[in-house]
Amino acid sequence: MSVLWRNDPGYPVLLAAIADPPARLFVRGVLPVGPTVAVVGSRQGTPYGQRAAHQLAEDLSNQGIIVVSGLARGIDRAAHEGALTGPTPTVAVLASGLDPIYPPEHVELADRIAVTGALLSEAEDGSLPLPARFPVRNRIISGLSLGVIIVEAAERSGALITARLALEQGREVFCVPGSIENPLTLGPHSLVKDGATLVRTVEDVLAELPEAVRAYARAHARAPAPARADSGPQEPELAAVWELLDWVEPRHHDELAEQLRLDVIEVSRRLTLLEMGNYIIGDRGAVTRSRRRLDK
């Protein structure tokens, strides 16, 4: 663990530029450098949230962007678990100190991270993560980065704090949309009102940053543009079943049984022959189909 003071030469440009940088910052690994994009939003993500904060910190990581998250439940796993498979570092900023690490079962995720990327927190090892820590920490993830992307945020929520300061500090804010029947998507949904621009790939997100980043991203890019699973299987046993699945809502084997009129065992069978050829993600009863890329 180190020191980063203000003044030394390592201390992140963005960061310095902001109305109130931090002093100090005791920093874990190595800090990256290079372009960085902020992926947060809710602890309560659910599996859709978790899922699109994975494949566009995923996809940030594949051109080269590096994204900061809180390390927090939720959504911040996910950005920092899409980012971590992809090959460029990921940052993590922390509310507490950083030992012991909170929530205590990151501690095995913040190694992860530490390896390639950095930790970084402005409080001293052994500080509680206190409510008032929260703000605080935020304004130094969007002060990293060049824009925040807000995945599912409650009303009055710290993600929504975080766009704010964004917005403060002059920095691009970003939105994933989700269903209007979830109340985790009322922060960025009001946020896409407001002006943010709204995200559904990461084209989305390199079209508003500088033409610099993108040169950067397109010099970095590992893969290529991301092919998604979007088009079903070939057999037309398999696609039939597929043609009912959705990218969000889960349907059950009895709802597919029903409308396709066909016996649970076959329904059964078809599933895991979609598993396995990665077309959609099976989750005891809860099947949606899979946005992975097909590695074959």
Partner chain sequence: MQAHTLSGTVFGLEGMRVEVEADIGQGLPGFHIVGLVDRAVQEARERVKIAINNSGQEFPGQKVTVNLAPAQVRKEGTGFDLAIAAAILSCTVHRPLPKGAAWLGELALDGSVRPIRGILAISAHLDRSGANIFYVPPANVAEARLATSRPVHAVPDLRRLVRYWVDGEPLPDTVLEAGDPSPALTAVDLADVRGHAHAKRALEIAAAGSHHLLFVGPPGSGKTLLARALPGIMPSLEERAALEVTTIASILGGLAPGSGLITEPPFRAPHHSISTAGLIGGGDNTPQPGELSRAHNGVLFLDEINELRRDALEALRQPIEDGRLVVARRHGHAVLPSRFILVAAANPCPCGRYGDQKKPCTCTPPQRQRYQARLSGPIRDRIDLQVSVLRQPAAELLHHADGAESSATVRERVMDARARQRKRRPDGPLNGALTGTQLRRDVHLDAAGQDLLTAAGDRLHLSGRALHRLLRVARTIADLEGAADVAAAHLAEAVQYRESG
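What would the structure be for the form predicted alone, rather than the form predicted in complex with the partner chain?
Chain only, nothing else included.
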């Protein structure tokens, strides 16, 4: 671990420009250099929200854009995982100290991030993840970034605090739309009404960034494998389950068992095979379809 002081040459230029930059940053790994965009959202993110965060982060990484997030559960984790799928390092900003890692189940993820990217904190090792530290941490996430993408956030949430801080810092705010029935879309939809940019693809993000960043992205772009949005499994027993699934609305194991007139054990077996084939995404007993990718 190293300490980066505000007057050090490697201190992030964007972060130094905010009204209250940290006097020092504790760093594990190597802080990457390049354009940065934050992807943040709810710790209770839905499968749809986690897919959206993962895909946007992966696409940003494929354009050479460094993804910044907070290593939290839900949307933040999906963003880091998506960024790690691409070639560009990702940066995690913690509210606690860098040792021990919080949340504890993200130790392995933190290790993977530090291999090519960096873990950052304003707090010393051993500092607890107290509630008051998270809004303070959020100013660093937005301060490091040219813009912040909000993926699922309740009306009162840390992600919306990050969006407000981004606006105060003169950064772009982007929002992923979602179902009007989902309370976690109230925050992003309100921001869009107030002028935030609605995001469907990475191109919507790049279009709002400076031309120099767009040129950088074009120069560093790596084409992703094409998506196969309509290809289901060929095996009849798996196809029978696949046909009952949706891209957005999760289906529960017991609901599928009732529709197929099978016991839950058999349905779980088939779902396991579908998940191994990357046909579905599972989340706490519910599943949705996954957009598979062709091998290059």
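Superpose the two forms; the largest set of C-alphas matching within 1.5 Å is the rigid core. Numbering follows the first chain given and starts at 1. Only a predicted model underlies this, so the values are computations on that prediction, with no experimental measurement involved.
(message) Once the core is aligned, does L271 move its Cα by at least 2 Å between the two forms?
(response) It does shift by 2 Å or more.
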